[in-house]
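Single chain ahead, by itself, as structure tokens, in the form predicted alone.
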Amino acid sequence: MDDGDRPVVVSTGIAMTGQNVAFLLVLVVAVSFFSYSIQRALRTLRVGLPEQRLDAPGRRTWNLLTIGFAQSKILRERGAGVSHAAVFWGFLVLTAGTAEILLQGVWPGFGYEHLLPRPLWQLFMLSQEVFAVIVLAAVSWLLWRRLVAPPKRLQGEEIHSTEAVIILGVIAALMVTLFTTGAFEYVAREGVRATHFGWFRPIATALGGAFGALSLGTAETLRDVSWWAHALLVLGFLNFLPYGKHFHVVNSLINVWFSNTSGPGTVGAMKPMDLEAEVESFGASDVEQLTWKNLLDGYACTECGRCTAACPANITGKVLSPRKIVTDTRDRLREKAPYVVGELDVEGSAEAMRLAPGAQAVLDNRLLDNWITEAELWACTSCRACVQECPVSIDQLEIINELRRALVLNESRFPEEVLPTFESLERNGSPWAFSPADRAQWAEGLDIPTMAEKLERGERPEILFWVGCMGSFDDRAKKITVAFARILQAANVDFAILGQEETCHGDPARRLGNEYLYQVLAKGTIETLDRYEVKTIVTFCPHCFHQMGNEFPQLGGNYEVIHHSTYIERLLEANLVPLQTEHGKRLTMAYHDSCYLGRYNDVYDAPRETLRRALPVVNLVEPARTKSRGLCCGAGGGRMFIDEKEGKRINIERTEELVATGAETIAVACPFCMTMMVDGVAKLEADVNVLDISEVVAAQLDPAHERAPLVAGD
């Protein structure tokens, strides 16, 4: 401000010119719109159920600093990763300074020269203007990135381009008016250049010195120009994003620490629920029947598109899109929370909204079926590469399962492949119609024990060996079976089966939405486990390791459960297992991931350090889509039991990756994956084996020092 301006406010003995008082008034009506709009935003959540999200505050509080500040999610993509990291921590920096501009406009004396030790301020000023560069730097490059030459998922109706590339022309404004600020304040002010510019300010002292053509007057003139453009832009920025998908600019690092998708509690674990409760309808067919988070969700979508990208049904040409589920429950939301909470402007009362023109029609909508369709959510493997890739941790899933139940529970429609499934799992405890009589048929002549049999003799085995319905029934995944039965044996582990006793525990019904019959199934197996006092299971298949170890503890049943990978690598790791000492040429083998057993549980180097311990002379190769990034088998969230009739199939998408590898073997460690790998592998007429990792342990046991005779198949 101008020194020579006429005081016409006196506050607190501090002099105030014409001009601060006129940005006075600019900023108490930009924060007051500003803190307008966010009530106004929460009163929308007030439109979800209810959900406590204050648990575990350290969990909480960590995911805060490396998700949110650390930006470790949106790091996984190198080049857009690193842009947009170097702008959030940027504004981190610059923050402090835009604080000290907008206290100088009311308050003239204002400064962090006043307050700071001079060498810290020096510092101070340095960084303001490093990070200025920084980000200017990073805006330029993302803004060649959208008009340029943007990538497949910044394409297309869902992307809003436009409003981003006004918000990336916003900010490149903003880094520009601080540079001429600070320039023109160095003509203007030459009796203190000499102690406020320097090596601390080069951007500022080497523009300043480019204009010292100018007048002090002409300088200072500038400078107030350049101050009140930084300025306004400033509160025009703030004020804007509430009405925009920049919004996450406000609530994405509040959405971090709410969420659950990275802990606390289970990761991966479907929402628990009362089916005896005195409710209309089960899952959500609408937003009020999501919980204020699942819309807090849609407050902080960046609309990046990385859950787009890495979406299995996306990538093959399904009409799925997790990014659009999130944004039309958000739009959703922005539509109908004025008839519900009461109108959010001007107009009055939510009743009152309800009589105005147009609003029937709104309130008749709902987000499944107007926003949100059928082949969308039936598309989801639920895969949760979504989930895994959202920077801002989005929960796409939990709204496509509470959907799914809906659809279910409510009104009775899914695919019709789907009902063999359910009645075969009501009439048989299996998604196929076998036998249950035929359940242990694997298991003669190897003189496997039974629960049952054990308690009669009054032993306690060291573990249940759970099976599962496609160990059981499916004639590939009963070597699986069979394989790991022989591992165990030749190790000397004490172990039993359920046998005929052993049924599904439910998790396809549940995964399909169909939360009644799913708790029935995982209900009756509790009570069987229970019955036998059971501790420790061990199971090859992913979804029984998941649905037992980190679902039952929601009906009661709590059990330490093993996936076999791990338990082979600590047999092995124990040397426990007798393997043969010598073995043939070396073998190029690809790994493939489960879904269920990486992103789900972790579970990635148990597997790959199993056959590195099996087979020493085993060359490991990995897929350009590997570990966490791994792409879907494509039989996950209940496809496994429907037709895939759109687009390119997801197993034959996922094999052509593996068979590129040059891998002569394929390995899995899941049977879900075995079946659609093997299936792969025979449409591509692809001369390469798959096989389970506890087969090629099996295929390397001494037989001088097995203990179960091999059966056909082996």
Contents of the next structure:
Amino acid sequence: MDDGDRPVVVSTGIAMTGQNVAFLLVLVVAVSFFSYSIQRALRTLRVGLPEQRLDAPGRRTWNLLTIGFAQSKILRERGAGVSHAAVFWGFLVLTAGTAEILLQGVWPGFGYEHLLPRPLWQLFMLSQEVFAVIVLAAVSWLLWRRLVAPPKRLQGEEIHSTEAVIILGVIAALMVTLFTTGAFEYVAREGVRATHFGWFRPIATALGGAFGALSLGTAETLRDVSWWAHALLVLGFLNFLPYGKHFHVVNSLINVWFSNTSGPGTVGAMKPMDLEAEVESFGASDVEQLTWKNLLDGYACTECGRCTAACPANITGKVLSPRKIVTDTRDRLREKAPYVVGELDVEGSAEAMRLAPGAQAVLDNRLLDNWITEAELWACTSCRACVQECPVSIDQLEIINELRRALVLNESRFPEEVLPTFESLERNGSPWAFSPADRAQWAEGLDIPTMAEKLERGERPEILFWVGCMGSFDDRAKKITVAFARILQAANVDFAILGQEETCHGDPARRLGNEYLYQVLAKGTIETLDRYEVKTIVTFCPHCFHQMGNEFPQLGGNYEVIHHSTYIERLLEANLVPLQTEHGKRLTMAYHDSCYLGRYNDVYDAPRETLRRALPVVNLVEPARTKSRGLCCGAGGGRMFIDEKEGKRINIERTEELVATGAETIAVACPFCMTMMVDGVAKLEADVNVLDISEVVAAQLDPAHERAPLVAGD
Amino acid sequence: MKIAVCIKRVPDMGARFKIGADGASIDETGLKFDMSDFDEWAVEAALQLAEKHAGSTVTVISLGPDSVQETLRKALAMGADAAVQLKAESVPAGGFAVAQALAAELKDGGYDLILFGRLAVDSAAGITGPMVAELLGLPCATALCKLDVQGTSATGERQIEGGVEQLAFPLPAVCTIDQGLVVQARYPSLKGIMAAKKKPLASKPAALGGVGVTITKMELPAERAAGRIVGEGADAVPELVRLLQTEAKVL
Ligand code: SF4
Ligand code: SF4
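What would the structure be for the form predicted in complex with the partner chain, given that what you showed me was the form predicted alone?
Let's see the whole complex now, leading with the same chain.
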């Protein structure tokens, strides 16, 4: 690596000065302490339960590249998102420069200019300054936002604001010292001025020019001061990391790799649970019953508040804050870990610590109740907005679900309104106390075969139309059932229903934490489906769709489950549905995304496409929060069965937003959303229709082609 | 304190019933069964008493075919300590036969308190408890909405028309429990369900007494005729009045 007339210093030991030796010592101490801290933190993760997270390394690495390095989730938010991504990318580039600076501290002759061809090296130097400027600008804006005008999501007691300000200050100081070191070097080391400065280091060169009046000696001293300040800040920052929230800088990337929230595995499926396992308790009431990955989530949380800002419960004034769920888990871990795994430095200290005064209080505490209250847990609609927004792929919902399981399965604690739900599920096979004999009443006179009838005739229908409990018993939802059946008949689809043999698959019980009841019901349903050798199921309820398609495999039920939005879209695309060509006047419609269809299953386009195909004159408008950022209707997570007493009603908040689009009709693709929207519209006294997408399509059916003379059951 | 609770397995009363082929029983196909509500409250009352008086045990007893074991398991899952099935092919309609079998089981059990629900929601007779008390020669307090035990005696309250009656009686005694004594029966937790699998459930033949009463015929109430919409608004009033006079004959 010879570069013309510049001396190449290869041997190191001889060139070392007193300063180098001093720095070497500092470096060794800093690195050792850092590794000690990391080990300590890792050790506390051993408090959690084991969980296999090494599967699908390719997929995980892809997540790391897109969500981690390309910052895809951070960038969902304009403004702060862009600033943060800039700081992050700047850091990646600058870390390369930092490595050089630290190495030069012990090995003065070291430099990338010896390793890289000159043009590349110049580019590298330029990138350092460019990113330093960007980082400085971004940090200034973030500081301004923290100190002068904090947005709502950065307020709240669980936030460590002072810490954030200090960290931002340190980053700013790092950038400034980077420039000043270069500038003083420019003045002090005339020998390299020509080769090491110029257009590729515009700021150091310009600053150096400005300091031109300094004597060589002063400049050299200032350069050393600047260099040491920079190096010490770097090492200090590194060592402070594991003790503050900026530990996320290290942990977030690791967490993204280990996370399952964007796959691998089935997105949104609740954790399987072995009810036969010989365990003391079920679910999680303290950190030991969460997995190490749940605990790592705590260390990865940046406290950015994106989750809480998107949480429908929090937005409408409930006590729940998904960020608090995560930070409470972390803080409880920090509180308890020393008593479980001990401190790293003392052998067997866990036992010793448990005898110390004050230990009992900590051991008597637990995550459930002492940190996270019942009210917070029951406020969750399981909408997944928090999981979707989290830039570091934390799974807040899994913690909530595990705690709910502990409440219900170990302690039978749940809102009193839920008891009749559980009892009806047990006795009547649906969440409401309707007689199972009435399940298929909607189908009377509609010439809809049951699986049993088909089997008797020796036929095996192509698809099973799974009606669901809402579709079977709820008066409004029954109209959706009939509309969808009419479409199937008009398209000559070979289908059947289970009729009275259909029972709830238990999803509401599962979401409400009652895994036992869920498994009883789900296994019963799987048995029925397998008895008829069902392969393909179509349903208009996103909860049934998600449960049977994504969670039944955990219990050995494997079926192709299709949501009616997708199914109708396919029928329309294949021109199988006879539609009228007369469309009437142009209609403005807003489609409301169901959480279990959208965020759980990534179905955003099919319902919209169905509306456009069936009704070409439609003018589809989008509410402010839409698609993956759509706001929940308030019915998910078993909230349908719990009274909403605190704060504003979620369905009102959502209906207001939909009505504000100016739409004449709100289209939904979920019977639960239907209930909530109908109620919202009534409460707001808005002159707006609420229709299921299948009702929009059914209204367009060509009467001349309808197979059977169907009179809807209304 | 040793507490026994006698419980009955009954069909879910919200179901649509059909008469069986013999015309004197209900057709059980498709029916869901569970513990009678009053019995559930009696179990809850027993569990609360046991929690208050350390060292107490709660034994649940049910008479019937093997399916009653499911109901007994539920009581065990709620927290009862032991269960006894008095095996019989079916539950005789005459309460006295049942009472004799229960009394035979309870006689030497050394129980301080024997609880029943005020009545079984299917047969609604409410006589088994008092008959057992009579057979055992024990005091009997019925339809209690409050029950407290002090050493070897107990006090209770029962709701009567327009007031409350306060009772005192020595133990052992038989009590039947009315709605309102407990706010709600506890929901068995999974932990409880798992623990129940390991609790003792004895099954022995029921020493049924002679059957005095048999059911000879059962009938469903007459179907209610479908509602009719006469019309809308003020115009419909004359027609409505006419129908109420001539058809319904209520005016
Ligand atoms: S799932 Fe939805 S309701 Fe529950 S904490 Fe997350 S954002 Fe809030
Ligand atoms: S959980 Fe995720 S979104 Fe929520 S505050 Fe922490 S890092 Fe931000």
